[in-house]
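What follows is a single chain, given as structure tokens, in the form predicted alone.
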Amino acid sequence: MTTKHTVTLIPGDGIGPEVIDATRKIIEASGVAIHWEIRHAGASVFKQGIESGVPEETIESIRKNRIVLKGPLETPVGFGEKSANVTLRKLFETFANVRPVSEFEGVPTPYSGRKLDLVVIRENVEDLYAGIEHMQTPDVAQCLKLISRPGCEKIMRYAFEYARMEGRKTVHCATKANIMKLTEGLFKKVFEEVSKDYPDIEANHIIIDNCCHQLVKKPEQFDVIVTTNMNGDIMSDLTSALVGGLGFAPSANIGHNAAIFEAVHGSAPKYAGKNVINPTAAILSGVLMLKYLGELDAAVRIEAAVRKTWASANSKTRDIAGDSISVSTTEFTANVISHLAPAGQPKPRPGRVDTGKIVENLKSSSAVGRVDGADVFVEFKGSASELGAIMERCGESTAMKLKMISNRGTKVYPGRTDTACVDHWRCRFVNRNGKEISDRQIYDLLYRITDAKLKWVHIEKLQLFDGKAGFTKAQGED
């Protein structure tokens, strides 16, 4: 026996609770002893009026126990409250999502033999899943896209200390910096920064479209991928979709404080209380707990006992298999119990990476900064000339000049366009004689702008960072 561990298990919406299920008593089968202290969150909670979906009895179990075994959660789609598992990964800065593909035998693909088997790192906090959103105009939302200096570096030097654990040789960074080129430019950066520190691993710049492409043309090219939270998180589908589907693909959200554990898959409520769900990414999820608690040996077991009942004639579930010739839930699970083999068989991979130093001696900018000019954004129905003629006169006798106006990143004023505008509009004023702008001064031309009966919305002020632009060019735009 080993020795005891407490986890904290969250059976999750849905088919969660059956999925669950299957992992315990597989866990429990290899012999590795767990104390299983049940919690919820989810669903359930959301309808008790508590918005997050995670009450504070879930949240003091994780802090206490710090390990979490978790079924699939059921988020409200385009209205309602946020997401109970973005709001677990925000709670406990679980900054790495790992999400590890290979191929099954026994689970036909389109890439059947050629032996996949790479991982996606995903940033798991920033970018547009900090979920800061605003109606600007009644037309127009807004969603902030926030990538930091910090955040990166956690996430390039985890990747790296992943592939360097696993024995992997190359990482690939994946990014869309060819036209976010100050966030996603950033990560792309701070990548390039630290891939210095580890000369034993090949590292690769990719843009995120053509990492998609090529993953769908030669996917046995990759063996870590690291991106940010969005696009790591539409990508990671994808890959799994290569080895047989979501129904295949586990996960690991990984902090300093907390490590989360559960499949990728959703909630499938039309599925749920019928015993037919795959359960192997929750029972895969469970292999990367064991092996972040240490249990390399009963990990590699219960994961070579998976991949004996796939590569088995008469053991595939539905998904795979169809209704006819499928086998349940349950007897998947009982199949993977009796291909368990002795403890020491086979010889366990190297364990898990120690978060603790990831965090040592991160680097911060020291860049200085200056306040240029300012873009305000406003509300307005008329036209482009029409508010051109209105702001110009705004920025008279001020520090500041109107450069340009802009309509959903596309230049309108001063020139031609044949852009369709809508009710969101960006008003760029720049340094009329060199110095630096005060708050004061913007605080003088948004008074302007309202005695002049116009609505601004948001402000963003321009920085210069030791004497480079800190914002980018509308299209169009000198």
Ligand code: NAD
The other form holds:
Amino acid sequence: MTTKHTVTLIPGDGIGPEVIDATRKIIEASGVAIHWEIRHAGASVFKQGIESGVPEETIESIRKNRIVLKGPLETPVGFGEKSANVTLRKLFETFANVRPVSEFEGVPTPYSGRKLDLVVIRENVEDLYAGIEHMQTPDVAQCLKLISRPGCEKIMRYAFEYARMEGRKTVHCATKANIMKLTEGLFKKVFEEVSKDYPDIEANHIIIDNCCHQLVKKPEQFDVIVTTNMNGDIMSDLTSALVGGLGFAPSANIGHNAAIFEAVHGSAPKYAGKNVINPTAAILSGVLMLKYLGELDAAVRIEAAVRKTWASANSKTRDIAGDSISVSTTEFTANVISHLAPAGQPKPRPGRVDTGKIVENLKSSSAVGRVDGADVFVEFKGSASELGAIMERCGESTAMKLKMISNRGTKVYPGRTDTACVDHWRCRFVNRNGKEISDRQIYDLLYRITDAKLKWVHIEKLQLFDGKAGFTKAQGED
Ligand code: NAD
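Okay, that's the form predicted alone, but what's the structure of the form predicted together with the named molecule?
Next comes the full complex, and the chain you just saw is listed first.
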């Protein structure tokens, strides 16, 4: 037996206990001594009335052990509880979600023989997953997409360090910076800045939709892809399908204080308890965990045994072989164990990026904001010209004047448009005399709007940062 580690083990929901059991048995058979501290999260915890889905004793265990192997957790859809997965990722600031996929001999796909081997590195805590959502009017919901400069720098440095560690040559940054110029644009900008520190790695930016197109058309051109949270969530299901599906996609959630290893797939409730699902993704997540723990020999041997199992003729689970000739989850697990080579010499290769180096030297911008106006969002049922007339009057003899009104991002006043308007309007007031706008001047405007019997629902200051607009224009705005 090698060194002893303590790992928090969360069996999870649905097929979780089956895939985690397979992973645990194989790791134990490899000879790595792990003390598993079993804790719970997800459906059973929500049922106890714990809204986060993660009880205190699970949080304590992770704080102490800093390493987690977990099964998928069910997320209630719609209203009420938050995702327990997202809670865990955020609580422990696991900022990098590493999702490698590679071709398996014996797993036929349209890409077989093309030797696919790529990694999606998904920013894991920001973006639309900040979870800040509001119904602003009866008809309009809003979700805030938050992207921070330090958050971008962390994930970019992680991606380049990971590429170096793995001996990979290229990092693509996939964004929608052409449309979301400030949020996705910041991600792209920081990528370009950070890439200068890694001249040995080729750095390319690619628009996310083209990236998905290219991934289906010519996936072998990609090595490491770094992307924002939402893009990465969607794209990594796509990349898993290139090599056989969700059953083959492992992941690591890496933070400075904790790392959580789990399959990309969910709890697949319809197969729970049936002993038919493919445990490969969870086993390979265990391999990522062993690399992280420095157990490189066992990691390499387990991965080789999984590959050998897939390459052998009669050892395929139902997702690949169909009902008639497939093996069960437990048979597959036993086959992997039978293919484990005897322990050898650990390979002298680092299996873990030094996150300390990344989180210690993050830069924040020194730019200073200057308020130049305000966007006032109002709930209003009526026409653009009616609202425009009221808002022109509200701005009269104040520090700001109405510049334009937009509805769902398109300018609808002044001028004519075919936009179908809903009950949520953004009224843009801009500086009238060149002086900085004070909070009192904004309150003054809001009082006038309230006196005009309009319901404002949200305001946003229009700021210039070192003279550059910190806001975008509406479609059609000059
Ligand atoms: P899912 O991943 O559970 O299932 C999608 C499809 O892939 C299904 O057809 C399923 O049968 C198949 N599949 C998934 N894993 C497989 C495996 N190991 N072997 C063979 N086939 C497999 O996604 P879903 O149905 O959208 O979500 C079900 C639940 O899981 C939801 O509550 C969701 O929120 C949750 N979820 C959790 C995580 C996580 O814990 N990290 C990730 C995704 C979804």
